[in-house]
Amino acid sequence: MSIDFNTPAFEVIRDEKRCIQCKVCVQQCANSVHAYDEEEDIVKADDMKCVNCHRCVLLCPTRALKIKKYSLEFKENANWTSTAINEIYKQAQTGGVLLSSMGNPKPFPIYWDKMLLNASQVTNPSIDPLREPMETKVMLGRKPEKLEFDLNGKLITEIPPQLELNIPIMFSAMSYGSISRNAHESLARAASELGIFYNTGEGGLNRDFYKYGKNTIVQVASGRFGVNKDYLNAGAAIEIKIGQGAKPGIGGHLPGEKVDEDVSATRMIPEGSDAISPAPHHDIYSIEDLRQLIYSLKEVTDYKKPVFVKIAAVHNAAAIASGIARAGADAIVIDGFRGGTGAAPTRVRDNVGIPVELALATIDQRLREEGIRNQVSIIAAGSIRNSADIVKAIALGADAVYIASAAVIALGCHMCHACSTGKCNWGIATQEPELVKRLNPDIMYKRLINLISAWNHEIQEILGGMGINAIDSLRGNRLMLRGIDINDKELEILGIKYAGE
């Protein structure tokens, strides 16, 4: 027989002292961690399959268990390190490609985390948000080159379609099939209350999401996966999608297992088959097809919609952002590499890409020297994870965020890496009918509801304290932003100064 040299990732321990036996961790795994033993009349547990999910820990009425990591030791070495060593011994074993989820967990420098925001004190007092007025609302979409009155002060130049935002924050694109209907429910009914968008990610809208429409931004990915004239026409604004910071520049796979009946419809596939993205648009191979493609999406919802084109964080994006703004795009989405995903091949996810941070600050930058800045909106994304790290965006040039990790953690996610299974706990990356049972909308969506409105009391607080009465009169001033523990070139492609200058 053949040795599998894998051992599991976590151990399970288990205070027989306070178990009673009541097997909800074995009704609750999806995994089958759990299982009863009658003969002995205990609960035993099958460390391989855990991935940490916390469920059973959580839902445990005597709080008998614990996950820990699993202890088996290698002999040191900074080079071989046990992940290296175990990702090998997992290929030898299968032959096939690692797959991971969420973003990239790499201990490569944060740069929000480098930033520090500056405060007024007395030349520039500080504004209280709580008794004067403090504006985050936001206008997403091309700008006119200058207004235009009439005698009786009546604009007459004509505005381009914008989206307006109550708070510079939107739901990323998470897709149906990717993501449960329960989750995407939840993502819509907050998006709505709090005047703010969602992205229906590249899997399509289900019928039953249109009444959402307002508040909805529809997304045109390379499978064309559910794209119709109704649906362009259903949402908001249309969202190209080229690239995704968590995998730049290959394509997307949606298991057949996870293309049940809804899905199947929403996407215009056959049931059971695998929903497989190409790496490119077929029909974009220059900034010339992409000016064709918005046009087209323009000409199909009567100019009434904005057309935002999204890429992911690369050496040259800048150039790129450049030539998307002249294509004719209402804003350039950039995802960086720390962006979640469903699923992503391991090597490509930890990789390949650049943080949002540097790929930002030079997009803002360039088309500022080409004086293009006012044609394109800039929506940044890839782990944002608190209203520090919007405001420090803003700052670096963002018009507003996208967030999707941050909203999955709000649902409950624990970020145990294992979307690509199908296989989620609380009921959010997953097809499973009893497992999206888990996820209650009615209750969830007002979870996310309330973080987006505390992180909106914190921006408010930050931009007080910064002297600043209005979220756009911060966007691009990097005077408020200092930079500590960061090298000379870092602080250049940032455009900050170092703190104490």
Second form
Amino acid sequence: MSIDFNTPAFEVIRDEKRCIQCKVCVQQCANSVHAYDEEEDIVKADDMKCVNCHRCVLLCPTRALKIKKYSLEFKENANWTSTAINEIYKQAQTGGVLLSSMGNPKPFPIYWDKMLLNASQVTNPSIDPLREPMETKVMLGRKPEKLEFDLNGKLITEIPPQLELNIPIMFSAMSYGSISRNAHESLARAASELGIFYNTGEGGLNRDFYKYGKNTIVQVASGRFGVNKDYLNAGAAIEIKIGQGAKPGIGGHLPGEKVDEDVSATRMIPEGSDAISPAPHHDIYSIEDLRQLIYSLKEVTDYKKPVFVKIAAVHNAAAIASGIARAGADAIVIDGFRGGTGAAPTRVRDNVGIPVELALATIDQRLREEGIRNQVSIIAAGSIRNSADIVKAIALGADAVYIASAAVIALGCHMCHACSTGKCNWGIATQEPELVKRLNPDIMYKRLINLISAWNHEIQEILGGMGINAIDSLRGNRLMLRGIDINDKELEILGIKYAGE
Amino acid sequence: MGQNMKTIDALNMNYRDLNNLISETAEVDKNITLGNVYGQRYIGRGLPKKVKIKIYGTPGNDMAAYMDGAELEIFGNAQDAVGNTMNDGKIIVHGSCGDTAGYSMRGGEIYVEGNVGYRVGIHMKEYREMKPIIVAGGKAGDFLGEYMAGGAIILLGMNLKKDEDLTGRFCGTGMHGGTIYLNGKTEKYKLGKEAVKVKLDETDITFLKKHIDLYSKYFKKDLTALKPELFVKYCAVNKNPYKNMYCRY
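Switching conditions: you have the form predicted alone, so give me the form predicted together with its partner chain.
Then the entire complex follows, led off by the chain already shown.
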């Protein structure tokens, strides 16, 4: 057996003067970092196991704990960073494909932070949303070319199915299996109360949650887990998942150890069996085939549910989006390369795909040029971090956004990036009953409501500042955006002017 | 059957109208005959138990998608993705089927008199008492039972010409559940690395006998010459094939 070349990533620092050996940290850490030594009457820590989730720090009654980055320097080298070296140690030891969680952490440009918003001064007065009406409601779905009325003024055009959102924010797909039952319940209840939607992800819908169907989007991915007629009719819309921003072009894989009795019942697969989602849908090899799936879903739901198609933001996203619109989808979801994940091969997560900002701008532009923008709604996803990102996304052409990382952070996620271990100390990305019950949906759904309500206020304030009183008037209104610290090509793709122009 | 048999002439009907008419009719008459079917898609989609449809002609792709208990009998060939994501029910095809028949089916039975195309039974699963079954009288194309997670595929391999093989390549690749029974061996190079040959036991022979008998009954063929004990059985190497593929960092 050779030496393990990997060193701890974090160091647990215990203030012995403060520690009262109450063992809360021992009980709370699912990674078994802390252990009580009876002989010495002290609590010890194994740094190697620490993922830096902050659970022990926050629950320590005497604030005796701190977690620091393990201070061990390699010889300074801009090319061979400590991460690059440690990854090689890990792979040389295990022969494994590197697996990571959450979104792309690399320092690629974040275009949200390179765009600035406009506000009214003197002309076109700004609006105070606290005292004046401000509309943030949006309707997602295919809009007819024209509206026709009979002689009595009654609408005769058949309006395709629409989703009505009080706020242009939805909770993005996270499957039951990747996240816990209590996390799902929190999302479902918050969506119901807010008049928005949450997405089941590809792991089916637990029977207990059918009651939130009015605010549920059910997902159909290549594994077709839990997909049957009841499931498809249980939600308000159906989303075909072609790709995910964190891992474009590859499938999904829920390891058998996370497929417990309840997950198995929801996915309708045997307990303990791996849930493998093939990379492609094997009934879709073309836009025409995609149309076939879209219409099979419409057929079995009596054309009453909008069908979304979700793709990862990749190089030719605009052409693909045009095909999706022509295939009959009611909405396109475009998921950028910073989107989160329970688990993705590190190399794919960090190197495949493009930023959602660029993909969104090109898709909106392409659909307008082709005169088919009205045929689909566009939903932007893949690391929307705050209300300003949302306002910028809408100005770039989105109808609404999906959030998932931000939603789980609201539920207590501390971004330790260890979801794939299944030992989430916050009860989010785990199926272990002892951990799941740490997340109390009665409390947590309110935190989601707080977050979305606060963002809605902020969106209204920013809109009001621009002198706009309805979110519909902002959509694709790129004059409200200016670029900063980006080059001409980036400005061209984003379709915006430089600050000062 | 008989008295209440309702006949629908599908000639020149758009699939949406046809499927609507079938659903409306099924509310009243559970036994329906479709004539002049020329490629209309999604016939039988989501239909529940007790509905029985006889189809004359060639139904289009995604026949019996999400079907939930109905029985379809096709007097002709069927196209691609028969029984796509089907939950329950029975399909009898007096002819051959195209590609991806039984894609992701979770329950129910598909009997095909002749051959089946590529990627048949891909990602079939099973759940509790639901165990989907595909029986085909002839041969199958490449990727038979790819990603198979449950249920059973039986190939009877009858009427093959000298240069025809029972299966194509990559049979059972990515398999992590379920069983493939072949009447005859498939060359080792054609087998996916996740599938392994397993000895037949008594349960297998009883199971095979039952389905061979059903096949004879449905297609009125004398199959007494077929010997279930000579079939070859393939199963998944294990149900967690990619468990040791990753390292977390």
